[in-house]
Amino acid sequence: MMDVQVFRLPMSGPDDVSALANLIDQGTVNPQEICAIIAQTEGDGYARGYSALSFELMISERTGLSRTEIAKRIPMLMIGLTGGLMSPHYTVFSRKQVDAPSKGEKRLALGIKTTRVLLPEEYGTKTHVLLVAEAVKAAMVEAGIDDVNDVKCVEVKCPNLTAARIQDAKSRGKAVVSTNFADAGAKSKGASALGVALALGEISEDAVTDQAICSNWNLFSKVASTSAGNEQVACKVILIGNSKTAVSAFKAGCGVMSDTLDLSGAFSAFKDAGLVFNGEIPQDQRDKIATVFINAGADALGSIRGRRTTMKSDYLAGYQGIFAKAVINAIVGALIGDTMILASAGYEHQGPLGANLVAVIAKAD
């Protein structure tokens, strides 16, 4: 039986791992056991590098192992840019196998699966795309998961153009999806979560060209949250969901938010992890969350509800990514008293568009 833990704890800055070292020093987290993390770090890549390089050394010193088999062996999926309210932190997942009854039910259950390398005029096309689906598939054998509706989230670190990159397509008479780097990063990002929706039978194979990609919005994933990186040159997958070969003390849980003023989306995703309350969520309840993921698409559109934002239009729109993911976290921050919450912003397929996708691990009773 699967034996998941989840740890979430907080960050001074991005090289600030000492939480999870004092876990580890304490005996409370058994370093060969840790299989992913996931942060929300500030700053731009080179501070996600900076905090990914971090944690290498750090486990690499109480493990033995080397930095690069560290990097290899444990995805680390760091999300950037912080804004408004947002707290920096990160969650840990370690994962045994016990001999152990079942619960009597099902519970956290988690697959983690990376993509071979995919060459740089693959990226946001549907080769990206099918290689994702396969990788999605072979994550939930590995979770011990046969129902699609028992995965939760989808999170998906996928690569990015660099001019090395495009440079290299073309000495090859290879021609990338775009040149400029946004757009193939949504690209990317788009492709990922295609990826994820294909796999988990929410769109069919038919309808995935390339030509549909960050094109055909009735296209998406409603568990998929997708990041591209420039440190990436695979694509990199945390599936997260509920099985009954599982014995963890949490259970994963998920739900929609059909806009960023949609509360009733939010509640759903705390009753689907096991949350049990009316109106407010009362601080017993709230005391068992141990983590809360959000897929943040406020930047999709320019309005809400009939009314005109500015977010993609005002002198600051180059940094609307943050104004999503810094609204959403503090209106789901309200609802749960805590605002670390690790909110990654991209609509890409992620979703209908102006969706927030929310992901909650809580013990379950």
The other form holds:
Protein chains: 4
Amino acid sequence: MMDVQVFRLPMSGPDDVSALANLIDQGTVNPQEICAIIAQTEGDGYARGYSALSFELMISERTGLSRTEIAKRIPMLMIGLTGGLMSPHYTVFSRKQVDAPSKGEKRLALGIKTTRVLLPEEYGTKTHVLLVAEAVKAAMVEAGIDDVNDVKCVEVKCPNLTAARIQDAKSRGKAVVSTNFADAGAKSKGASALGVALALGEISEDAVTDQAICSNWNLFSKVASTSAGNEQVACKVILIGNSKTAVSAFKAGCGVMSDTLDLSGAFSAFKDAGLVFNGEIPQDQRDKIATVFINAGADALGSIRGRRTTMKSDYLAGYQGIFAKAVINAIVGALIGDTMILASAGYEHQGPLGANLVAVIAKAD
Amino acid sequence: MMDVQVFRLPMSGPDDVSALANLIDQGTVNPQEICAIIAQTEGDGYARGYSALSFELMISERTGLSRTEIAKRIPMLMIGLTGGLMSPHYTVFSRKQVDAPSKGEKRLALGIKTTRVLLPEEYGTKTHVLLVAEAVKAAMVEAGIDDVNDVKCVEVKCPNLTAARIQDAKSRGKAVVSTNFADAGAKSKGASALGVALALGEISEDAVTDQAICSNWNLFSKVASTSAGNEQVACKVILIGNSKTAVSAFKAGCGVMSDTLDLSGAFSAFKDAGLVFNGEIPQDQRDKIATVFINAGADALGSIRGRRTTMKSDYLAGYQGIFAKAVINAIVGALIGDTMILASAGYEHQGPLGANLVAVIAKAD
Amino acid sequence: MMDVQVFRLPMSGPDDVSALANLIDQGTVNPQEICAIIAQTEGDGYARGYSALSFELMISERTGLSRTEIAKRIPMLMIGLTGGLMSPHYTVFSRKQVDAPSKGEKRLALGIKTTRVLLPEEYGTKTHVLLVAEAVKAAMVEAGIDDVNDVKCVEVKCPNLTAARIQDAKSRGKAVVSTNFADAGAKSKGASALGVALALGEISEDAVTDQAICSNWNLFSKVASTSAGNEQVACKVILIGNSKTAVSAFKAGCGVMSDTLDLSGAFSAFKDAGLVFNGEIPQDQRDKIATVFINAGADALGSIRGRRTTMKSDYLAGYQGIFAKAVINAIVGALIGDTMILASAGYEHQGPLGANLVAVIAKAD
Amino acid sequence: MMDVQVFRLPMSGPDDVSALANLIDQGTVNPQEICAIIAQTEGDGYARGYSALSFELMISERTGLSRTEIAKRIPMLMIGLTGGLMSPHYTVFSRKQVDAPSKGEKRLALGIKTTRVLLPEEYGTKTHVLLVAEAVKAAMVEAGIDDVNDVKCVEVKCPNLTAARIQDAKSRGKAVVSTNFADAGAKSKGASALGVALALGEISEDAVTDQAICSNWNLFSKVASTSAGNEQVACKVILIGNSKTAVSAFKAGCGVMSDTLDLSGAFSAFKDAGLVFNGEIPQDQRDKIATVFINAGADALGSIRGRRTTMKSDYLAGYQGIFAKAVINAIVGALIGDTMILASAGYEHQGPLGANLVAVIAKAD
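Coords for the form predicted together with a further copy of the same chain, given the form predicted alone:
To see the whole picture, the full complex is given below, headed by that same chain.
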């Protein structure tokens, strides 16, 4: 049986990995069992790499494995750029096989897979979608999940086009989806989300065409959260759900906020993770929350419930993703009295336009 | 008896005063009776002046009064800088004397007063505090309010130091509170807030010293919202509360959110304004809300409930006031399903550090 | 004969039109003769409208003409967003017919024309190019210029797509060039620049296709500076050059800096305007400078002379146009000891990629 | 005799240390001889730490020394935040003792010293000044420089106050210079600059009082460039000058630009470093330039030569240091056709207010 543990830890800067180091040094975490780290880093985009390097170094020192080996073994999803009340932190997942009786209900399980290396001309295309779908299915198998309804969150990190990659494609006579980096990045994220949707049966393969990507917004996954990075060459998939072959003390849940003000959607995610409440979430139930991941979508639109916002038009519009994350962090944070919630921006086929996807991991025992 | 009407109207840009123009042209609003306009303008600081000029021009054309006369008669509080889900809009107050029977309960009343012109060396000092306190008391009399508990919100616009004003003080051998504009502005706002606190008996006059301003954070008002502008030479006070001599269809309420996550504080404001609900606010009660003014305080601190935020340290720290407004707008907006809420940043003696002050005006009939 | 006067005046804020008001009140400027105002305004985009409104009001009061009439008579080109050493100011052009002998050399002349109203689906297309070309030719005629080499600077203000305009096109079954506002705006500016190039014989009509706009960067004008605004519905052309039918005390010149470091290109513009110097520009020659307009192009590229810059990649990349303007203002400002230079960003067919176009107006007498 | 080598190398990101790695791997640079690295890093403040960590790791791997040992041996001055045409890069200094005849003229020499650890309450005080002065004198001795006129540039990295350090001081009953981090940081940098000025005889010890720091702007050094960092606990001094005991192929020079437009001040620095030119700097002389360090001061003032700028007032005022660096980089870059110039912001006693200090290292052989 698979036993997964979850540790949510604060960081005082992108390079502060001391909280995890302490847990390792105290014997609470076995560094060999760490299987994924998902961090909310402050600072700009470079701070993500700084943070990843800091984790690699620290775990390398404590395991005797090389940094390269650590980077290969432990997918690190660094979600950068914070604002408002967002509190920098990271969630560490550890995983091991144990000989234990079933808990009598499905429990937290993880599946982690990486696609083959994509060619630059494949980024943001149907090929990209199919490769991610294949990886998601393999991750479900690894997690011991056979019902798609038990998949609560799929984080995908995919590659971005760079000048060098465009050049590479050109040198082979191939065209990329767009030479505009922002457009190409959106399509890469969109294709990843559609890959999740396809694997989980949320959309049909017929509907997936190169043209539909970042164009037909009726296609989406309700559990996908995707981000793109220049450092990626393949797509890394971290699938989170509940499995009957898992004996973790934790359980995952999810819910969709149809727009950023939809509190009932947020509540449904906490209930799906096993919290019991009626109206306000009481302290004893809040205490069960292990971690919360939100895919924010407020930056998809320039209005909400008929009210115009300045999200996409004002002089700070370049930071709209940060504002989208800050507002959903604040709203959900107010429901649980805690702003150490991961928020990731990205509306490309990650839920309907303007929606927020909420995943919750909570103690079940 | 005083009859006050309240109109909350959307704007498509800082210069868009068409919604009010339409109400005037339709005969719904008598421009002679407009007594105050409080706007949430997008854009940067200059957009505030642009908006005020646009209102002056439009009302001047419709009343035949000069722009200068309009500027003198109608205090215009332009709260600039929006972010997140904040929706640009303005609230127009009109006021007239009517011969009507009491409503049997206290109703919305306004008092509007301006202090004498302050000398630059008085900005942010005890003198400033005393002058504002005097104006607040006079505004209470004008509003027909004799119980300080009936004062629900006091908006104060006070002067900022400028290079020319520092020079003026120097030329007369006088020192200003600070030659750092940010510090001086904070003290001006702080002194205004303490003036409100003093008038309402929230603090004693003994406690008010030059030294205490922006230093002793135990002194504060729970209903003051203050802002400073280079264009001001005196302090303008708009006092909002309930009076037995008022027959408005509206009622005001207020509440303190002890920190930005304190939903119970927000709920208390809506209840104080007469809304009836238990847990979630139902649609029929939401429909009664005429306008909401929040004084945001999240930018007072770099942490919340033990969680570190990047509010005061990240590369966007220069915009911390916008983030403070965006997060409280989102949180309270989610409670009422509407983000057309005014949020003003400023923590200087406006509630305890980190608190948010919520004022609500709702239909009573 | 046409007599053109040029006044470059400082402003202390977007609404400060006092310097021009003073010149009018002193009798130095006849407000009836003002034919164009080109301003470098600080603040954000809204400050442009604020400034234009302030000019309209002030001139309306001093001429007795309505604001609408002033807006129609005097094209106002407000170039927003300043940074670095850029100094907010405006250049006022006044024009009148006089009975005077020729100066024996060509002198400063202006031609001002507006195209017909463009349909949203025409923005950024070949139709747009042709309409601007026609207006430029008409402006040459008005200015009394028959040799294209005498045209030194053509400022064009053209319309931007808006949500409403896209909707309008759709409702008539028409497609716009792009539903991405940034792309559409670039194409509108690009089409305007190609219109100038076509009129001046810098490119052939064959080369102008819808597809070439913002794609074939080998097509460009060396004297066009274009900007787009949501408030525009047609293209306004202000053509500046020298004419034998003009008797102005001023003369115009221009030059191309092949990249932002190309000082020789800047020097050539000052020489073309009649300044005499060898190496450094001496004070007596600097004193002749009436105004300088630069079209900045540094934001076209992410490198210069083989050195990578962070212009297009860093967290401030959203403000790359401001940086492009700030650096060219500083470089040319250092050559003349004055930063009251107008810089406008925009590389779409306005010179070769990365070039800066410099126009200088100097006293000739 | 001391032989110093200088390598200026491009970086494609804060973590890109490949150019130096290549030089080490090729045998061009002996990693044991590296004595200082001064980098211009892009990204935000955290990128400085990321870059330093990347250098430490790379050099550690190539020397077999621990990262801690590398950090101790090689002072790394990471100047963060780029804009405009600034090109991320780093300058590596290596130093060794050689048995060689004098070059017949003074040549490039370095002195590197660190003060004792400062107590938080000492930051920004006269004690701080005296400690830096002592370190500067020791660095002169190490560099073999006995004439203060041979000191061309002194880079100082000093500590910043942090919340923890203020707490530490308080716990011992001590007060810090300011609990406002910005003010305290300015005083730390100012004290460091005054330390340089004192050591070089530019000011008298009498003039140095706690009160004078960041207040009496008549006190300054013409060669100091200081920056403060949260990671520092002592002051690191890198002194650059020319010595008769040095046999480097390079020579240093310096000059003061009295304001940002003062080209003659910039030219004087290049001449002081041995370049020969009259007016424009010809290509063969440009080829001799090894590296350029500028301390930018444009952000000290809100005007230049009587022209008001928006440097300190506009909505981007929070980034004024970046603009100050971008404009001086552009201006000096235009003089030498190269923007790979290091610019550091900081006006606190680093030259007169508004001045820019230019240091040049050029090939002498």
